[in-house]
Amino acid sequence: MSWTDELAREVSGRVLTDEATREAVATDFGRIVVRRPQAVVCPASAEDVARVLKFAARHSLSVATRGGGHSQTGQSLSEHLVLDMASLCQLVRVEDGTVTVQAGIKWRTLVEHLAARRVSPPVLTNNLDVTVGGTLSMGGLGVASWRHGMQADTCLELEVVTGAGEIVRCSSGHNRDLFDAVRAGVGQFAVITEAVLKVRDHQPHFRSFYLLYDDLAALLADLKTLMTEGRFDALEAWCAPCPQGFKKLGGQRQAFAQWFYPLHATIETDAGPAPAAAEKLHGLQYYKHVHTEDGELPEFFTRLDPLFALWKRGGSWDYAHPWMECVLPWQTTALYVSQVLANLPPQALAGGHILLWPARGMAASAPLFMRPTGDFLMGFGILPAVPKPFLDEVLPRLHMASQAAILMGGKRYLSGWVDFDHAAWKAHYGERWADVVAAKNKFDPQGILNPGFVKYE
């Protein structure tokens, strides 16, 4: 009897070994790393997850946890076992101010369940087709993070299964060391099976002001003002190229662009008159007020669905996605962004974009979400879609952008393409590195969970 047959007899959920299932989870959204597992387990319960991890430890098998598979450096891939957490996708209960869900539920499903109650999570990611467990493991950034922190910061309690196969409930008041390790812990210490999350009452409508800036310094000054005054509920910005033609760079003619900076500033509204532009935009230094958009709040939550649909129709969704995301100190943001954009060919963003996420440093509290110090921070992300033949050209450029961010005091956001050796991981966690190593040894002593991403030696 093979070990996959033996495992199938130990769990209540499904153990799948057919070619199609294994091939479907052999890569992730990054489409750079490929690892085909020998088996995919769809657990029926936390007890199933515990049985799988104990079995894996006995047989020296690696286990990857997979939700939406949105990772980009193979974090959700394994050559042995993949735990497909999408099978644990139930909304358990809704109480005053909280919702309890299984970890494999998608944020889209959760938002739809909560809509009738006119409540929602404080922070939502742009792509709602990712799972609660997945984004809690990474942090989970959104356009309201400047006010509420990450999704991991809105998590009140977790049920997890440690790498040793123990089912444990943890929170800020109970098993705090495990709670702090798992939130933004990139799946290294335990598998999240259930989460208790904050929810908040929201208004039924929204109004978004679409602003365009031609000066990065003006944008940064206005973002600082808007975060200080709290004029809006959501802030999202981009770097958008206007191609100008070709100029000589290093002896060769290369495409270049003039860069502009769209900003969408959104406020939730009730049934009364929506706030006027003169009131909300007073004193801002934008180049042009392009548009004002009104709608029902659920439309705002899904505002990027049409963009994703275009990427899918155009084929870029199926390209490689070596996204380089980082969090920068405010004081080095202008210099860093300007230098990166000056050396970025505008055609590199076909089927992708460059994001700016303004943030307040004190809004985030999960200890393993590494970020620069300071009250104001800037998230920056180069999010390209790259045809496989061009990866060898693109990856070194992104690696240089990553290193430059770190040299300027930034920290990487770890869901993207991360090419760290041991020294870089140690530097990333800094004074927290000893805590990371200790937590790994304590909660996953045989190192079976998502090995190879964080390099401990």
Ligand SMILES: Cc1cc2nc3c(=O)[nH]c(=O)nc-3n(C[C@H](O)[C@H](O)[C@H](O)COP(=O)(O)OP(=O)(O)OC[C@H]3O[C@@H](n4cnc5c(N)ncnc54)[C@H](O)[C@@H]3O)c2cc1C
Second form
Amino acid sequence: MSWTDELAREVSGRVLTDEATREAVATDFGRIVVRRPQAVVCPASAEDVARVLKFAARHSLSVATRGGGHSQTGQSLSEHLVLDMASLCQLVRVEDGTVTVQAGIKWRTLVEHLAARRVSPPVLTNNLDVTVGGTLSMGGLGVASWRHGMQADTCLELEVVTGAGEIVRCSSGHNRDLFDAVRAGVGQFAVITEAVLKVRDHQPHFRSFYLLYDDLAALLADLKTLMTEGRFDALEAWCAPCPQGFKKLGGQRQAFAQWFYPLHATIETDAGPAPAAAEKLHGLQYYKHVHTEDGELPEFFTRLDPLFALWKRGGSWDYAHPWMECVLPWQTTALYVSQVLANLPPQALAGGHILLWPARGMAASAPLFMRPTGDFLMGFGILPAVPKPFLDEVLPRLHMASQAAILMGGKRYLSGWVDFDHAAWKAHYGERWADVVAAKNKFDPQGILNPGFVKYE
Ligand SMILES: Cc1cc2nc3c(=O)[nH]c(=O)nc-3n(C[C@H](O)[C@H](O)[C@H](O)COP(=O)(O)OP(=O)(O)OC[C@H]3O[C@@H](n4cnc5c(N)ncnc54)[C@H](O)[C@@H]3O)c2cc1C
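Given the form predicted on its own above, I would also like to look at the protein as it appears in the form predicted in complex with this ligand.
Below: every chain and molecule of the assembly, starting with the one above.
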């Protein structure tokens, strides 16, 4: 009997070995790393997950926990076993100020369930089709993170199955070391099976002011003011190129752009009249107030859906996505961003974008989410869609942008294209490296969970 048959007899969920199922989880949104598993398990319960992990440890098999597979360096891929968490996707209960969910639920499903009660999670990612387990494992950043921190910071309690196959509940008051390892822990220590999350009452409507800046320094100054005053609920900015043709650079002609910076500043509103521009925008140094958008709050949560639909229709969703996101110290943001943009050919962004998300360090608390010191921080992401023939050209450039961010005191967000060697991983975790190694030895002693991504030696 093969080991996959043996496993199928031990678990009550489905164990799938057919070609189509294995192929469907052989790569991720990055489309760079390919690992075809020998079996895909759709667990029926936390007990099932425990059985799978004990089985894997006994047979020295690697296990990748997969949410929606939106990460980009093979974080959710395995040559042996993939745990497809989509089978654990129930909303368990809603109580005053909290919701309990299974980890494979998508944030979209959760938001839709909660809409009628007019409550929502404090922080939502741009893409709502990612899973609760997937973003709690990375951090989960959104346009309200400057105020509420990451999704991992809004998590109150978890049920997890450690790499050793033990089912454990943990929180800040109970099994804290496990709770602190698993949140933003990149799936290295345990499989999250259930999460208790904060939810909050929200207003029914929103108003977004679409502002355009032609000066990065002015944008940064205004973002600091807006965060300090708390004038808006959500803040999101981009770097948008206006191509200027080609210029000579190092003996070659290279495309270049004049960069502009759209800022969307959003406030939730009640049934009364929405606040006027004169009131909300006074003193800001934008170049143009382009548009004011009003709507029901759930429309704001799904505002990026039309963009992702365009990426899918146009085919760029299926390109490679070596996304390079980082969190920068405020002091080095202007220099770093302007230098990166000066060297970025604008056509490299077709089917992608460059994000600038202001943040506050004091809003975040999950210890393994590495960020620069200081209160004012900037999230920056180069998010291209790259046709395969261009990949060899693009990866070294993104590697340089990543190195430069780190040299300037930044920390990488770990769901994207991360090609760290052992030394870079140690440097990423800095003084927490010893805690990371200790947690790995304690909770996943045989190193079966997502091996190869974090390089321990
Ligand atoms: C179009 C798009 C937009 C995005 N926008 C944002 C954004 O606004 N903010 C943001 O923060 N991120 C964003 N991301 C990144 C995305 O949120 C992360 O890649 C996230 O990890 C994906 O969740 P997933 O369910 O697809 O997880 P996967 O990619 O399947 O897994 C991610 C990691 O989590 C682990 N994991 C998954 N489930 C579990 C579990 N139950 N227990 C333990 N470990 C688990 C996996 O092993 C892997 O290491 C975006 C991605 C895309 C493609």
